[in-house]
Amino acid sequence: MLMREKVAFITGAAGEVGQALIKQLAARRKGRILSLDLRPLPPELDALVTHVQGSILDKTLLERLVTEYEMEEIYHLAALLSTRAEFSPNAAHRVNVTGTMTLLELAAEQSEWRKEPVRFMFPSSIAAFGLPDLRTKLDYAHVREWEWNTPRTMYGCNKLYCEMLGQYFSNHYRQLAAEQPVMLDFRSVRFPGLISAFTVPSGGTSDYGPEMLHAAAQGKPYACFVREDVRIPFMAMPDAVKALLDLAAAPRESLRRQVYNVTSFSLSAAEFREYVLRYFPEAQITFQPDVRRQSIVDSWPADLDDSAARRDWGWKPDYDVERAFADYLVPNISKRYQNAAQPA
């Protein structure tokens, strides 16, 4: 038998998730990791994988890459987000569906090769949720997966619909065939938004919150683009990516979901903007609601229920709001921006 190296393949891997998991992965793990995304990875990142740039619609790429690797694990991060999805519905499906798609098809037929099951970790969103209106916003305060799945974004729609391609391809997939087929094993956490101190907001209809901490620490005035009042659960990048290496580690016995909520602290906007007022007193933060993007937002649970997550796999965010913005984002964010004003 033809031997390949074995790999962790990560995809989307130049994004605000991707390089916050090369550093932890790469920490964890003794192996290789093959990652691919349309950009280069930033430099000091060259040592920790090989990276290969391309697109998730490559098929001709992706065959390639089977040839030479055995994909062990995949963590599928590439997507179009929410905000470009809206203006770009097409192009996200095609990204978001299609590339999922064929990654799954991919994932099935190496775990049928391999004799056992390729993990498949696909991170989703809380833009899979769609509350109908403020009222049922106010008085379903902590949702669980399995409730309110009526997304009304094409990115909402795509991440539920992956998530359940995902279930059908791990525990379906060729029901009908003579032999049933060694099946991927397939898990996926539900995000709420993202907080990173190491990469700049790229689209993310979350991304006020984040938006408001690099603009008040390059001392430029920001205009939020939601109301004061709306508030939605968020998370520091490293419990994101803490929580995608904890759900792949742990025994798939001890599974009772393959799709679980995750969250850490929730916060309404005005409040957002406190904590940010509390570290740049000078920041200059105002209110210009979107229609659009408000209405989204409104849509999203204002928290999540991580029940499940913590009893199948002990998960426990390290961060709460206290720590992320004291020990995390402020000290990081900073240190970002005053490197970039020292002259060179």
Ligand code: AKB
Contents of the next structure:
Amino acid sequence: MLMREKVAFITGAAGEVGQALIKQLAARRKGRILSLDLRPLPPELDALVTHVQGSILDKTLLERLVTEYEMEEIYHLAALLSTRAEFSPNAAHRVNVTGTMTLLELAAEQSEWRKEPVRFMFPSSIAAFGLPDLRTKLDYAHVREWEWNTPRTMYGCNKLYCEMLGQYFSNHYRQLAAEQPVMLDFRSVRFPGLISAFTVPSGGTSDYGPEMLHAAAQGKPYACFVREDVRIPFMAMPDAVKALLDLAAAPRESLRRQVYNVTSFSLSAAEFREYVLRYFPEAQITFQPDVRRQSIVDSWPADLDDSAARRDWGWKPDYDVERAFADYLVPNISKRYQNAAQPA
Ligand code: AKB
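Instead of the form predicted alone shown above, give the structure for the form predicted together with ligand AKB, please.
Every chain and every other molecule in the complex is listed next, the one we just looked at coming first.
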């Protein structure tokens, strides 16, 4: 019998989370990692995975991949982020919803075929929340998973709906069929704004944090597009990858939910600037709020309650704000731009 090779499959692999995940997953996993993205991977990651350049919307491509590979676990990271999605809601819906639905169907079919659930990891976001006004944002500082599920953005609506689709596919798929199929195992984390030392975000609305820092390290002035007082939660990229991998590794019986808040530290834009200035005292950071992007950030929670993740699968970030800046962000970002400035 023709056997297919077992793989972990990562979509959106060339994005910020994807690049960081590849390094960690390759260090842990013995078998092959298959990755997919519209873009090529940076050369240093190429050796760690089998990369396919293509779209998650290309069903023929996906069908071809399942003839060759048995996907044991899927990390479905491909998405258009919140700001970009507002400019092209239709494209966002196609990528964020139709793309996820296509992959969920593929995983459902594969679970039946294997007679074993495919683990489906889905990064969701603080954008799945939508607080109606600043007063409410102040009153509900630590938002729990089931509160304020009234997103204001296309991206937030897409994420919230896909969380529900994932739970449908893993609990109720084909519920009227005579025989219960083997269903996929859907797990999701709601991330705060993520900050990487190695990549710069694009198309998000929490991007002002990382943009401030990367601009300062390059000696470039930066005009922050939100007000000084606005507060949202953040997380350093290594913790985001750890959250995905730890949740993936948790015994299913210990999980009382399928979608978990995770967070690390919460900062106002002014406090973020203070941290940047501590390490880059020459940084020129001003505030020029963009009313429309500001109102998106105003609708996101100031902080998250991640006690369910802590209780069920031992979630605990490695990087609080001090350690994130001192040990991860500043040294790596400084090195990155120093190296870039060296003549070849
Ligand atoms: C965005 O700003 O769209 C993302 C997110 C908060 O999910 N970084």
